[in-house]
Partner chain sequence: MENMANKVARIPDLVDWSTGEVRLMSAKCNSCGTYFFPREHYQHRPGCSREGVENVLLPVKGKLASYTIQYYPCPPPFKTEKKITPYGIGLVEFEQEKIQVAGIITDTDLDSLEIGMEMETTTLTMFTNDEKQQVVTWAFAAVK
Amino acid sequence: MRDVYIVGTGIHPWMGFSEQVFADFAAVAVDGALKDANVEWHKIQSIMAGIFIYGGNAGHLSGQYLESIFGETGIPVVNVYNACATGSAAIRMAYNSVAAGETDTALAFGADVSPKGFLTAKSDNAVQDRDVIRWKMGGMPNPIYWALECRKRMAKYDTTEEDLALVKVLMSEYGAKNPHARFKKTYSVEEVLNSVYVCDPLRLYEICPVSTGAAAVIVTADRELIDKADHPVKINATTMGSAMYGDPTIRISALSCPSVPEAPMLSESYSASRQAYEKSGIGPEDIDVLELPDNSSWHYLVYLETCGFCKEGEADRMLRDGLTRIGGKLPVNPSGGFSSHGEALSAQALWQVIECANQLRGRCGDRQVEGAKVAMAQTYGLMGNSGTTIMSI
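Can you give just this one chain, in the form predicted on its own?
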């Protein structure tokens, strides 16, 4: 397997609902990545495209629609969907294509125009689609699942409402400094605690909304492109994990969980992260900056534990003691996280990778983690999908 480097990245800033065509957002991100890498379009030898699940036939063929903008060159185009971990699957496939020598240079991208309100079922077929049954029987949007798990955590580890609020306060501090973030207002603990409950104990400011955005990454093993790139970033590992039987997490879109745990919580992410540690030879203790999926304040805490950065029940103290701040032992989500951006399904995992790469390339200004050499991006999705990417410079 050859060494693979990120040489170009591009982002369309996150925003609210739009009537604009998703491919237009993708084009902005891809054009930015091409310019960043100083690479011409015809140099791209394969495209791994995140499916825009709400986009009908066009969204399912997002790679071909992108080609219709930049030019059709006959190269392999693969459209992939792994729920909110779609971007993880896209970059993994691009990486594997290059590492295996199938291609020298590949593009991974995702673009999403999320619907208004909660993410709902993608069909109305109750026979084939279990998610439809979830909505018809329980009417349970995603935050209910997170709130149920958060209540379990509060009972077991004494997590407080102030801890949950503090996550948002910290994320808003960083989001206010990120030009790509959708939300740039900073909040105090009091303001967060005065926001309304969405699903007790999670408040409005403690869960992320759905958003519109696009992200693109160019990876290569071409020595000429690597040598002329601005601080190329090596991908040490990029992995996908799925759920393990006996996982006690109430998994979206199920309506139950095992009464006796036989696997780690959020086992798909436990698996993806451990695969990445093994493949890269890099452990949690080596990570200088971490981007994790803070879909809610609960996620921020539990993912530190799931991915092995602390023992179970210790994440709250890490947060309170400032260990997860920029300048602390492990800066977490200096991008502002999902809290400051929102979910853009097929793009968000790639955006996390870009944020990590930007930290390693020294591009983050007031949010820069000084001396960062190793970074990790972690995301997860519906029905036991998860991806981890570890990179270094």
Second form
Amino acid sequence: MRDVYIVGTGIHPWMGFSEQVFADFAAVAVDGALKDANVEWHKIQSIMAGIFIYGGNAGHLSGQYLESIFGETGIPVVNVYNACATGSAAIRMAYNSVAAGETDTALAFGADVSPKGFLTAKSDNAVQDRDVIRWKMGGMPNPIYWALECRKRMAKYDTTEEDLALVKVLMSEYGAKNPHARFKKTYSVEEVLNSVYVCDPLRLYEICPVSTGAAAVIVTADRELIDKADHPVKINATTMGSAMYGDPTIRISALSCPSVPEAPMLSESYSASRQAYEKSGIGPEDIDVLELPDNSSWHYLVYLETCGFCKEGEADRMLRDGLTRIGGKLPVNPSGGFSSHGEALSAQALWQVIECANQLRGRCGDRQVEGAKVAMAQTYGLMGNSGTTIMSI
Amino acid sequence: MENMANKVARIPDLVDWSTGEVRLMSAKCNSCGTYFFPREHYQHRPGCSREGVENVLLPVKGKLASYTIQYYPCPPPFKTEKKITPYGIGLVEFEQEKIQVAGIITDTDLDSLEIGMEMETTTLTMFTNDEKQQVVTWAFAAVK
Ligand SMILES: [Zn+2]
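Next block, the form predicted together with the partner chain, ref. the form predicted on its own:
Okay, now the whole complex, with that chain kicking things off.
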């Protein structure tokens, strides 16, 4: 396998609902990546596209639509969906294509336009798609799942409502400094604790909404492109994990879960991160900056444990002691996290990788983690999807 | 018990009241021992032969393993005639079967909810259909 580098990244800043089509957002991100890498379009030898599930035929073939905007060149274009880990799947395929020598330079991108109104079931066949059951019979929007797990955590460990609020306080402090962020207002612990419950114990400001956004990454093993790039970022490993039998987590869209654990919680993310540690030879203790999926304040805490940054039940202490702040032992989400951005489904995993790459390239201004050499982006997608990317400079 | 004859589940094969008790319709794999809910949510142990999956009913009663209170109306296709927010959602554990099942909490003081409390399976009427039948889902209530 060859060494693979990120040489160009592009983002369309995160925002709310838009009447614009997804391909317009994708084009902005891809254009940004091409300019950042200073490469011509014809150098791109394959495209790994995250699909836009609400975009019909165009969204399901997002790679072809994107390619036609920039000019069709006959290269392999593959469209993938792995829920909120879709971008992880795209960059992993781009990496594998280049590392294996199939292509020298590959583009991974994802773009998502927040659906107007609510996310809900996408079919009407309850036998085939149990998502139909949770919407029609369960009355269970996504945050319910996180609240059920968060309550279990609070009963098992000493996680408090103040801890959950503190996550938002930190994320808002960093989001305010990030030009790509959708939410730029800062909050105090009191303000978060005064926000309404959405599903007790999780409050409005402790849950991320859906957003519009796009992200693109160009990876290469082409020496010429690496040499002319501004601070090329080496990908040490980029992996995907699925769930393991006996994982006690109740997964979004499921109506049941095992009561006797035979696997770690969030086993898909446990699996993705352990694969990445093994492949890269880099462990949690080596990571200088971490982007984790803070879909809710509960995720922020549990992911530190799932990915091995502390033992189970110790994340609250890490947070309280300031270890996860910029300047702390392990700066977490200096981007402001999903809390400051919201989820743009097929783009968000790539956005996390780009935030990490920007830290390693020293491009983060007021939220820069000084001297960051190794970074990790960790994703989480519903129904057992996760990806980990470890990068270094 | 209310007149169950005039009730219909909004989606079939999830909740049964034909025995006079309300019970969830599960399936058990006799090869790997795993219980599934809903029945088609197969989650076999890796390497299982997947032979001998049979339909079973879960016990009426279980213990509350976790809960939350939903303060906002659930968007469509969820539908109730009357406003039910705020409503509880419970994760009820059936110990013998090693499974926890999620469902709406009904007929229970939400302030009294506590992990470990005994819950029983029941139905919740969501709305009345054109045939004047009560359309129900499964639900859990604190054992009184
Ligand atoms: Zn089995």
